[in-house]
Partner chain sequence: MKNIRNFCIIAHIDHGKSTLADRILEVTGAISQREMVHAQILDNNALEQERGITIKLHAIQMDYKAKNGEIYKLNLIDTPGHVDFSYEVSRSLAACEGAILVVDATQGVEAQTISNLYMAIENDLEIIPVLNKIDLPAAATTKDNVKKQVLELIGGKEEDIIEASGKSGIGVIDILEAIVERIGPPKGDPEAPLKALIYDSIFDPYQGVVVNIRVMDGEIKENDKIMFMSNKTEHIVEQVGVMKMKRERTKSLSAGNVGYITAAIKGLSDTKVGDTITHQKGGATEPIGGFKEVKPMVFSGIYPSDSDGFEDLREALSKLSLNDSAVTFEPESSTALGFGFRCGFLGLLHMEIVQERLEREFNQTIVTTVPNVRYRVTKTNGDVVQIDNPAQMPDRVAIVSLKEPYIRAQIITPDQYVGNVMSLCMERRAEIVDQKYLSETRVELIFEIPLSEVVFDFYDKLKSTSRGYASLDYEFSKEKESDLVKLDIMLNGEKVDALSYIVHRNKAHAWGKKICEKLKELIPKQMFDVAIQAGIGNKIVARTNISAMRKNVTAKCYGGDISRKRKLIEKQKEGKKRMKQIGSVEVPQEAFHAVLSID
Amino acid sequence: MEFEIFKSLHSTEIIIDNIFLGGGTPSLLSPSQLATIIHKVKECFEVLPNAEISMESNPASIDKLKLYEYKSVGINRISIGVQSFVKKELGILKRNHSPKLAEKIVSDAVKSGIETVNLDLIFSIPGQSLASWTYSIEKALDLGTNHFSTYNLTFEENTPLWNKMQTGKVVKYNDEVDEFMYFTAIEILTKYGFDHYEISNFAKFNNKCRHNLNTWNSGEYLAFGVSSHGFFEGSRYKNISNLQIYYEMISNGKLPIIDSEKLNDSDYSEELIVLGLRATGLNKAKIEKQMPLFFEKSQLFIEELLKKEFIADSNTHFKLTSKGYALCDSITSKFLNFL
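Could you give me the structure of that single chain in the form predicted together with the partner chain?
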């Protein structure tokens, strides 16, 4: 329905390069429900024949059969929230799957023929050792994973984990441990031929996630469904998160957008820096065009970063090195001072 409402409001033809099914656990949907959604998108928009169709999943909500069915309805990239292959660590993260199940699901996913299999892995889990972190990465490699997203555990305020940290029941590692774990992942994965193409993302050959790359390159994307976010015609927008109101709006033929922000020139400049640094680097030509004085103003800082090997100069881009990635937020905020 939402697709149709959107289409009725926009006359321009929209070409779709990738479909991303995520947020929550889309693997709870049956393959036939997924097929309906994908079919609807294809009906309403022009979807390229080689489009990436990606979904997120949890090991506990999928099985071998589902995986084969996903493949048959057109899914060609699956992301599995494994987090770790160590029982104790999964316990701390309150994940309801066992390492054994995770191993089986990953192996089945690879065998199913879905082209890209991504694993989410988390490091700096309280009690995690460098050896157990290495074990999880290597286990995933053994199973044939060709895309990794590795995340530093974050302690979000007022979560059970946060409360445990406050009461001293778990200990949060310091930034030196974080850095060490992060560098270990980079070292292992690049050794196995993975391209470290974004702060947290590693991919074999052409397995880079097009959806994410598009985001980081300030590309447009449409949002459908409760609580989803989109970027279209210069505006970032958000759908309503209340399911009931969502239904009401849809049945009244309205788009369920709750919040929309048109990016002004300086927002756009900021995003060029913020998003660029995370992935492909600062695009010299693009930035020069958007902000003619930027590189002149930041010259000393850039020289310092080059000298300290926080960034590398590829002629077209200034891209963060591994060391630079680790300090991405600090470097980003310094760059923003030059806007």
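With the form predicted together with the partner chain in hand, show me what the form predicted on its own looks like.
Below you will find a single chain and nothing else.
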């Protein structure tokens, strides 16, 4: 297996704080197959006893029995791609589950005892109203989920939805509508005690996603499997996307990496800004060490952001507020000008 090949090429002990099974639909695998993967990771690396073990899924690929089996094999966080609890909106998104099935699966996930149950919800779906968006959020709250990922619908080029937009069959909402729906989610979820800890993510209690936070904090992560992307020993790398060639390389004892790039100082400086602003903010200690003059150059801009309450200042970070997250791209772009 790829784990074993990677382990054989690295003599130093690698400590794992979280395992993320995703980038597809791992819930199509049986619980016993997932258990084999988790066991192999623990066999090859030092996995901490309290590690987060998270998996992605969609309502049509799981059931009550599977959820209880997932918990028994060590899954303590599950992310369910519900997207909406409104039938018409699910149809527009071409999802293969009904609102009724989604409700049942989310309820079963909460009852299973899996520690963190995340729901992916999408806003600005063509034809979606503020009332229906609010309905989906409140339905999820009623079911007892403790983590939300809310995403603005994007129209990817050459997809069916993109083509419909080009022919006028669907209309993309403007930025003002997007922003209004985004702030509606923030208002509702913060009212119910959720921490808006990352641009698209909200968590209750101690249910923040460690995998996400590690990524936004420029932490290292190993990647295994077809088309996966990793960051290790200062280099970003990606695996081959061809399944047949992947298997051939693994069979020959070779890592299926097709591209690797060492981050230089400029790349690393840029990532501290771009990734940091999405979640925990600008890490003062890291940035001052990497770029001693950065805060001196950006002082006036930071003062302006503080005055407008777009960022908050703590002892360790300059973190975007919910108001600031809505302008994340433009704020990030301006910060990059001070590099």
